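The chain that follows stands alone, in the form predicted alone, written as structure tokens.
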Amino acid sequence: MPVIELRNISNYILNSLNLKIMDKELLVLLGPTGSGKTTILNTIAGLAPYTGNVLFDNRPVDTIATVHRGLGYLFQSLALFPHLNVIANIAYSLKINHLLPDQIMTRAQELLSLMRIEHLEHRYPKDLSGGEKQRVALARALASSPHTLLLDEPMASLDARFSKYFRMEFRRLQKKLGFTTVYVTHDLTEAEEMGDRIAVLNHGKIQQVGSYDDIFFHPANKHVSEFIGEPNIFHCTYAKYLGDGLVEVGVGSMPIVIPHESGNVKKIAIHPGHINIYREKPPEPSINLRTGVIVDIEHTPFAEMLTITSNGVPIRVELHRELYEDMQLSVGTEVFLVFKLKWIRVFDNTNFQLDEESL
């Protein structure tokens, strides 16, 4: 597998662009609307003109033809043939490579069981639902064997249950298989649980590259910071170990369980993103289940900010514009919150140190 690198690339939205794609890696890039995620793919497939070079393990490949890159690509649209079904959808790009009809067909077969969508073998794109016209996509996207795989939103058109399945799954086979993927998304939670690291983009420029603790926690610029959102930082006033990987620590007044493995934590962490937030109690238990009011509602352009205080705590939450809509929330409003114990972060003596100034 290559390392891919991208050296003072230009164009229409691209403005001297330097980044480096390590072998294996899955790199998401991250950013909103025309940042220019999307045409990052179409350079590194030569489908996107350009000044500067595309290396591929340091050989430049800016006049080889898209097809001949060993790239496999995943659009946003899916781009599946209607008027071919699955098992033909998946052969058309063995067809063009001029594979013998055998060999044709034991590949397609390896990726029909692969994706586990045997039983579709003959169905037409229109009678598959959205998550498997997604597998067929990706199924036709590996069938070359490609060295690098490019993912335009892949998560787009999916509901939030089975894109979680999905990316869950797909984050299984990239590791199995050993391809490099570059992964285009403006959700800073996909982004999170895919990469291994995150390429943060801002009109057509690298704003910061990373994982998601070092951009999440030590953001580069006023840019990232906005568009990842300043973290909810709670320093402890005691932490007591729970035993099971559990520590109850004292956020003011207010108790938080937090998965650690010892008491020593000075400070949590956690993302205003990540704070569920409910109208009415939610019916299921939760030991992180606490009450707060409305202070403040702050308008960004990426979503709803809201302060709430509980137990004289503030704690910042932010909604996607359609759910605060259909919460009908306001200063006042009574609500319920629940802080998920996969997403507190926790500092501790061994771990991250912040400056004095985010605090």
Given for the second form:
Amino acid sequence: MPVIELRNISNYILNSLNLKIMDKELLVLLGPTGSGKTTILNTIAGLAPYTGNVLFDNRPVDTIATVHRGLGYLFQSLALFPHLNVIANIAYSLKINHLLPDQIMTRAQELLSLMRIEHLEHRYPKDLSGGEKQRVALARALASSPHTLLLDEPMASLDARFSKYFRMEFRRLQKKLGFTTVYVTHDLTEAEEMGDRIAVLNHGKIQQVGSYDDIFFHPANKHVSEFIGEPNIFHCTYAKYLGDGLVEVGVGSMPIVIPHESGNVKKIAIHPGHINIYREKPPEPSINLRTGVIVDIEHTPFAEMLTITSNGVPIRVELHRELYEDMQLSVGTEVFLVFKLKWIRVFDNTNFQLDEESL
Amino acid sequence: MTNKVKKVNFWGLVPIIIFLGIWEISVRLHITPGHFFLPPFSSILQESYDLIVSGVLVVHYLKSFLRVIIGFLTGSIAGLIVGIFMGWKETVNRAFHPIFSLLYPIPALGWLPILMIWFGIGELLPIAIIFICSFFPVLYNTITGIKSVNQDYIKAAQTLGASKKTILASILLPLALPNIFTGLRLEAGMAWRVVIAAEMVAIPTGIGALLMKAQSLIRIDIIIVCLMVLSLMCYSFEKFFLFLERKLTSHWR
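Go ahead and give the structure of the form predicted in complex with the partner chain, now that the form predicted alone is out.
What follows is the whole complex; the chain from before opens it.
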């Protein structure tokens, strides 16, 4: 049963939008800047004007003010109150709901410990790092045990390493506490890692809702395929079962190890954003480490798209602009490629059917 | 940090000491036209002492002090209350903004002639002028302080279940404090300048009146004592509000 339902919602960005968010799921809203992701969160929270209906547990809440909607909202800016210390920020919703001081302290301490930030109790937001602020903001949003948590690009201010850690931590919490979550991002990797389901948005409309594999292999339309990006699809010359759930396949003259339970593999696919590249050989031992040469660089609105040939096989690799600039890459540069096992998808007639025409 | 402040204060005193030294020496060496034109600094100190012991300075000072305190407190509180409503409620802001915008540019002393007719020469006159002088800056700084609070804080408080009144008391006002204090700090000194000017023109008591009497008796030493009192009061009032502002906001800013 959907815990939240948006029916025919229209406003300055959204256009007759319909969306169902299921109980205890983590739904990712994925789309480019200006597609209406944050507006959906604001509509659910009652912070944006709209026509249409928002239903919580099948009851319309259109006339219910934000303060009574019982949601947790983690803003992109985090919006920690600068004049309150960590414990006062976390206890804010408890205090205004007139809980007894003992109850407030117990609950606040519980959240400090849950988020592993006991040592920050008396600090002010100006003295916290990005990651610490993130955890305090999450603790504050969870303080009054909301039925649904809305997160607006929560990783925006974090570096890549901490962002990955936070994602794992958040998933752990979400499973443990069992709250429904709507999570906004424009990052495909983040969407795949976090989402039970992903809703792809563009021009104020939901373009597709489904699992990562649904969207990856069956993009509903051009908007989705353009945003997600076409995967690299490789025809396998051979497939050999290695045991322990691993199969070695031949792509041209290049062997690639993939996780699979049988040797019946005809094609594999990997998204250009899921191939890591390095200028120097990475120090850690890595399966699927190959060398290649950049033969083409295309500048897209979202990232840099490199075409690299390895053992005669052309491979497309998507790279964040900052990383691309840091690495000082150009056509002819030799690079090391790593195909991460977890991102390689297999087509084998029983799993996914690629509708190649839609790509 | 503390050492740094002490160091800065020490270096700040050096030019003052040099200035007073040059003043004293130049008068004693008759470089200036004479004691009548500019008495030495030591004579000023002696005269200050005499004026305090005789009670003349104390009586005039207390008169001015009370006027400043009453006018400043009532003006600031009124400015704060109206400012809160104008910053908080857009309809109130729209209603009152035009009239206050027209009245604000009039200098406080510009009101003196009309207030003299309305209130006569009495205690109400300087208090009313200081009220006007304090009201507008505190009003505008309060409005600016409330309006410049990041909208995300308000939205966050709403999603956490805060009513409008709670948001005003727990978010808007505390975050507007730095702006409010800027208004209070600037006007604390201005209130002294205005009361002295009003007393010089229209009131027979207070430091300003003493200043005018000294001028008519050509007592430059008393004039300088009065100016020193004015300078010290402006400085200490401004410093007091700076201290309060730091005490209340420095831990989170």
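Positions refer to the first chain, counted from 1. Take the two forms, superpose them, and find the largest set of C-alpha atoms that agree within 1.5 Å; that set is the rigid core. Values in this document were obtained by computation on a predicted structure and should not be read as measured data.
Shown in the overlay between these two forms, fitted on the rigid core, is a CA shift at S144 smaller than 2 Å.
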